[in-house]
Partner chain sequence: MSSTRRRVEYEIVKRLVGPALMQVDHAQRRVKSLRKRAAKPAGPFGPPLESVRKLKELMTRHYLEGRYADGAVPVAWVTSGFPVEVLRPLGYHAVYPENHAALCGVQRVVPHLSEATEEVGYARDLCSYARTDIGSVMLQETPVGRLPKPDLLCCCTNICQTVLYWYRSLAAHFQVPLVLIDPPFVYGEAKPHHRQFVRDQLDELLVVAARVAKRRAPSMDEIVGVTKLAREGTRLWGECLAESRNKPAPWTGIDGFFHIAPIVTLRGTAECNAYYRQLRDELRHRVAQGIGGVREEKHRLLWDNLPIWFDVRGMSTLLAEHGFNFVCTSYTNAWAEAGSRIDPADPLGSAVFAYTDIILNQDLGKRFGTLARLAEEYSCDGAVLHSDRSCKPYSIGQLDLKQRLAKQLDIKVMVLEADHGDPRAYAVEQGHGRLTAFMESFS
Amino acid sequence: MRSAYVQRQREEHGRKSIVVLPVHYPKEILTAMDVLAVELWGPPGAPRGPEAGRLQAYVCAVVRNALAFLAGGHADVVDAALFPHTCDSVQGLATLVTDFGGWSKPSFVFQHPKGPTRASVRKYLVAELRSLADGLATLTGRPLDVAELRAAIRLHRTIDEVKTRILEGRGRLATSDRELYATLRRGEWLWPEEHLEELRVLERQLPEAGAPARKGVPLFVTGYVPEPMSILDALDEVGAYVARDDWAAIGRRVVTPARALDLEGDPFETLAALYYEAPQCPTRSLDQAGRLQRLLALYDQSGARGVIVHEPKFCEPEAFDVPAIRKAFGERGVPLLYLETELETELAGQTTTRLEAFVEMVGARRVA
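Coordinates for the sequence given above, by itself, in the form predicted on its own:
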């Protein structure tokens, strides 16, 4: 489906396309340069080729599967690949796909900073943003137009604003979790304007403020990516739903600035400001205390009755925060379920049983 869409974008709009590894990258630059971003979160399931075996078994499945996917020619429909500085494994993949995987198309890197903001760090970030734009110009054959970048920033700000309203009103939306997150995740590969149209359709389904909450046990989920997507079906089957999420693939990428941004000035400076206004993420920020404060606030706002920490096995950045998350919610007596799953296509039966038991326990506490 995505390959056909990429091909159609090329034929109908003349757009180049680029496969992007998770998580954080300046999508506004790609949009401004008329480049379609197609995100690669694995994909889930067994590796699609033997090249995954070139990496140690304790490397996360997202990277192992991505290496096999690219090496197997499954992404040959795109024109290039982009590797953000998510972790050492994703960053190293930029070299591995050419050395081990035979990837011959252009590869770009975006080495975003990890520490707190300082003048020198901000200067470095702006330089990285400009460097990426210059590199993409070699792919598109034309330099970045500043006016088009400003327009792209406004477009993605609108997308985030609509997503914010949808996620904040999630507990009143009749749409199932599976349907909701399928729509939200289509932004991983749709052209942004098309994705915005779909989001507006979903937003119009939000009931008026004060409408009764959705039936079932509301839960707050933090983690990396909702894979397998059948985890949402499993929650629905046991009478629970996601009242709010902090998945890196979804909720954690929605930026809601606490202050007004200068949308008419230097767009690279605006992108740098947005970078530091984004929610704390262990793949992007070292502010663990700030992240815990945000998670607790989201939990309180959501009306959730329990927390699920859902991480892929061997994801080091995410794993670093798990003990602190357990402690923070444990001190408040909040029920918490830790799920460490493989990047499988279907949820394991044992995991489904644990979800069922957790929801039953949380539901009983709610009644008490």
The other form holds:
Amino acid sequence: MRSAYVQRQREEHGRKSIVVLPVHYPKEILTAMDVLAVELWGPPGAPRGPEAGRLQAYVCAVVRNALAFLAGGHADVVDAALFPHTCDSVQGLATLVTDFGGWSKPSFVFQHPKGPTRASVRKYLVAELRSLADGLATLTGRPLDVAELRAAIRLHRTIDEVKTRILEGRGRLATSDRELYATLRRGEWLWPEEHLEELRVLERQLPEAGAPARKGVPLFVTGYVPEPMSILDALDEVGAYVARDDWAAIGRRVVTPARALDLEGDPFETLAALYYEAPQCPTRSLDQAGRLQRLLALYDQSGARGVIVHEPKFCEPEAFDVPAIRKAFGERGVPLLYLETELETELAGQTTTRLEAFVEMVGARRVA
Amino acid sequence: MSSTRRRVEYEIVKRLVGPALMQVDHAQRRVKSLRKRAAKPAGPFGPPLESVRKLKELMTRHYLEGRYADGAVPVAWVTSGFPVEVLRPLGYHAVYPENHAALCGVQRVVPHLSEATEEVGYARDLCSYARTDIGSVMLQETPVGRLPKPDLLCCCTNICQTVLYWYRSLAAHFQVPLVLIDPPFVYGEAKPHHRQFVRDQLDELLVVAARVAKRRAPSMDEIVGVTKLAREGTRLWGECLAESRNKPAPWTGIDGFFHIAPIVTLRGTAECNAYYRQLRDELRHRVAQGIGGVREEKHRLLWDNLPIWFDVRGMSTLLAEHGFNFVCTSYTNAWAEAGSRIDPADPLGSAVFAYTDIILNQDLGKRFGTLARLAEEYSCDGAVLHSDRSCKPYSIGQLDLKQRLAKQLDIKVMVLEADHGDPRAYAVEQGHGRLTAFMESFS
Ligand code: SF4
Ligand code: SF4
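Could you give the coordinates for the form predicted in complex with the partner chain, as opposed to the form predicted on its own above?
After this comes the whole thing, all chains and molecules, with the earlier chain placed first.
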């Protein structure tokens, strides 16, 4: 937990903060209400305390570690917790820590719908967004101001635009994957304006379009979260880099709307529209075919030579799509490596060897 | 083949062949059971329930009709918590993949079917119901002969999110529409806009289901008719379960796992209700006669979570030999509770409550309340919480539930790690050893 940062935000800006479980939530509302979001993707490493043992070993480490973290008091610096309706495990965690102990500060849920854009879903989503804003008002002591929400939407649109340019230009950017993803992931807890500044610095390093591609074997990665981060070092060591990603934590949360958004109208409607413009994610969408189409298109645009499907263990939403992803890329003759990594431990030597063999094979194909 | 011909075949099977086959089957079983009865001692159980025969008839007929259903009538594949009352008036034949997977579990074919899914990349950690059914679709193999292809997939996330991913894969495979009813999980009390959302989705379902069935949307009278039947069916099921409050319980909780099949798959039909009337009467008769499901009932247990389908017989025998009976289970009870909220006077309005406020869609505080109430109402002196690798939503929180139940009710509680369908994830001997040690702790 970024305790010192959270503390400073409180002291210098009087900002409340909220710990947020993965994956999707309307950060714009938090920003508009001057609430700092601090995302909790586990955290990685061994569970911080014995409370992880309250969940069976077959529950994903993101949730087990989060339980240990919250119940061990490691997040006490924040003012509240937000549990999006991501999966059965996050849902279970939300009730476990609030009803049976582990989190006594206010907690909120954002029960995003799972279905396609039907009238009922759209109407519900808007109501749920409003309800979250009303709930947060009890934390901040003041209601949400729609003008501030509009401004926050614009700010986050700008952030996503810059991210898109960085990710699209990644093949020309000399920065290592470790540095790039560390910067992108700082958005999980930095105040958005500060995050934007850092992104702009990175963007300025982008060479002109048409500049030669960076060295190394370009790969496309789809998966959940780049943890352990040493996977990026391992790729670097074997001469590969992530040309484009669909990690749920990173690329899959960057929204580039296909149609123009109404940024002046009812901001809750704008947020709902954005929700449906967002990349397909199994944690909130029914459309597997749409997701596959997007993955294939991203792969083509990225110039990657192979695909890594990188998943944590026991993650149902992700795991159910793996066969379809294998099939879709397999039918196009694209080399694919399935990697299951553990959030709690560093990369196993065996994984590094598999990565090496894969990159060698992909590299050789390229030369041939 | 023309749809008219399919329809004629289907009607013949439904009206003539099915019942005739049942008669033959019935006669064969009677001969067999007479032979058996003469040869075999009764063991630790009370006399077998007469209704079992009728149950087998009903379910065999259901699956037999299914073989001829596609192309003849609209076919929907439906999750167990789906508001099927909306589909029945449109003439849908409803297939319950979960029930089918349970059947595969009992017949121990899950590893074979699952391996096919694992080969294409499904992880073995995924719910074994899903793996079983996807495997069955891939291999086109099933112990029931044949499952009809769906025209519509109907998924309700009030039991878990897993069904969403599972049906999403089925939709990609079959290329048919998937309707989703997505009742928000209830933390504390459901918010008004959550209830409204479920109601709106039900209204949309009516339109989609009618379009796929190529019929006009059902009238309110038709829905009321089915709803009345569903309400009555769940009431009767509840009455069957409640007979186990008597000492000794007239049947075992394990029996209940099998007899739940009609309320899941045939809810809202007259056959379902006729069956439960018969079962209830038989149970009442046994109570009056002092006949127990277990011969010498000494201890009464509560079971939480799905059964271990491939070991139900072995486990129940082990328990019965020691005088233990699972007199109630949160799983079978869920079907009685949810249905009790259905109100024929307001079928869709009440369906919102019935299909939202079910045990797996509610917070752990309510789950604890249900378990504690069941343990008290059924005079349990112990509980076994099945920590089911395959079912995370049901299993998360059980380690805390164990502590609370033991402390607040002063009963003995154990957590048993297993899997509801996949024998590869559960060492039977070890499990039985743990159960034996648990039972010994009562003496
Ligand atoms: S890793 Fe998967 S199962 Fe775990 S919290 Fe994330 S989405 Fe849920
Ligand atoms: S995860 Fe559990 S509730 Fe969901 S389908 Fe599997 S067994 Fe049923």
